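Shown here is one chain on its own, the form predicted on its own, set out as structure tokens.
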Amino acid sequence: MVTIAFINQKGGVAKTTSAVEIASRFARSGKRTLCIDADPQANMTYIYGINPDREGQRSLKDVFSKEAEIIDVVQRSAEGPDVVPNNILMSNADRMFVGVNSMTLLRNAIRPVAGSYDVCIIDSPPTLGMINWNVLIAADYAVVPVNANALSIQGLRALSETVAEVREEANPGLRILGLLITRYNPRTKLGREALPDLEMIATRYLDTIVFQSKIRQSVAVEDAQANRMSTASSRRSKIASDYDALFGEIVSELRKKGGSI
């Protein structure tokens, strides 16, 4: 099983949207796909048609608490991926889960199901706390969605430092698959001027690429999410084509790097 985390400590960069879109395309391509919603905001959970607040529903918190195994928590979505849901109860994870093994809870939890899936997509919260350390330690690869603006670029430095620490201390095999430019508008000067900076950061600090595919701003993805689905299952649109192209790039990069997908 190849595990890919969609991660950025900055919010508003279409991280959850991108994780859902790519996971749905893996499932539609015939790959056995597991989604883990590691964000207490539970947007991935909601988009896949699962009520994050349903009474008695097991979630990632139960897995981290060792009150349930991943297999006991997984739910099948209408689009195909199996989903480990989350909810707001996980928002205090930094205080709830402490100790020697607290940073490897997710990696240890997914090992027993690794043989049952081809790919695991993890959506992460917009922080660099305990949950995202777990996500990066569990992942083989990371995709970093980023807006083409100064604030989003500035935040990449903190992420690069965290990735370096994770590699040194717990997951030396972690690789950044690529930076993904989202909410892109090629007609703006800001968007065009940000590209060289992103390419420099990708090469110099993250040892990765900037994906050629860029995700444009579009209401089509919002319409799809309102109907609790991805654009892979909805009416065709420009943004669906963007994510189709990105999916092809991700598969190509995985194969170049030896990912068994």
Ligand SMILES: Nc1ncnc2c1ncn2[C@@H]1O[C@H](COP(=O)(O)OP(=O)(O)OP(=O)(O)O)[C@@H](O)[C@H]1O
Contents of the next structure:
Amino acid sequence: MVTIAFINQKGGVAKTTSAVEIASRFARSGKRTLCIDADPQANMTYIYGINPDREGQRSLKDVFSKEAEIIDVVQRSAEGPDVVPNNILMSNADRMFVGVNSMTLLRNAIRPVAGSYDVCIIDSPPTLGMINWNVLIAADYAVVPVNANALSIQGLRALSETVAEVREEANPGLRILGLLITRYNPRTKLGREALPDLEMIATRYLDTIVFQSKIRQSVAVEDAQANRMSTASSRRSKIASDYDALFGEIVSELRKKGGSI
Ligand SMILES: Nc1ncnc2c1ncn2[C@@H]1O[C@H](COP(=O)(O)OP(=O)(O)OP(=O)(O)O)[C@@H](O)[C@H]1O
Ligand SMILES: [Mg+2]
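What would the structure be for the form predicted in complex with the named molecule, rather than the form predicted on its own?
After this comes the whole thing, all chains and molecules, with the earlier chain placed first.
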């Protein structure tokens, strides 16, 4: 199983959207796909048609508190992937889960299901707290969605420092698969001007690439999400082809790196 986290502490850069779009395409291509919603906002849970607040529903919090295993909480979504739901109860994770092994809870929890899935896609919250340490320690690869603007670029420094610390302390194999430009508008000068900066940061500081496939700004994605699905399952749109191209690129990057996908 290869584990890919969609991560950036900057909010609203399309982490959830991209995680869902890619996970749904893995599932459609026949890969046994596990999605882990590590964000207490539970947007991934919601898009996959699961009610985050259903009474008695077990969630990632029960896994972190060792009251359940992944196989006890996982639910099959209509689109294909199995989903570990989250909900708002996990939002004070930083205080709930403290102690010596608190940073490896997720890695240890997914180990027993590694033989049952080909790919695990993790959606993560817009923070750099204990949840995202867990995510980065559990992941083989990180995909970093960014917007092509100054504030988004500024946030990459903190992320790169965290990735470096995680590598040093707990997960030396962690690699950033690529920076993913989302909500891209090729018609704006600002957007185009941000590209060389992003390329430079990717190569110099993050030892990675900027994916060739950029995701354009489009309302089709919000339409699909309002119907609780990815663009892979809705009416064809520009954004669906952008994510198709990205999916191809992710698979080829994984194969280049020797992944069995
Ligand atoms: N390419 C796009 N074009 C237009 N809207 C988009 C695009 N990608 C994402 N969105 C919309 O932007 C909003 C934020 O996207 P999303 O929730 O995926 O970001 P996020 O990084 O997961 O946010 P958070 O940090 O809160 O978890 C959503 O309403 C989503 O539908
Ligand atoms: Mg999100």
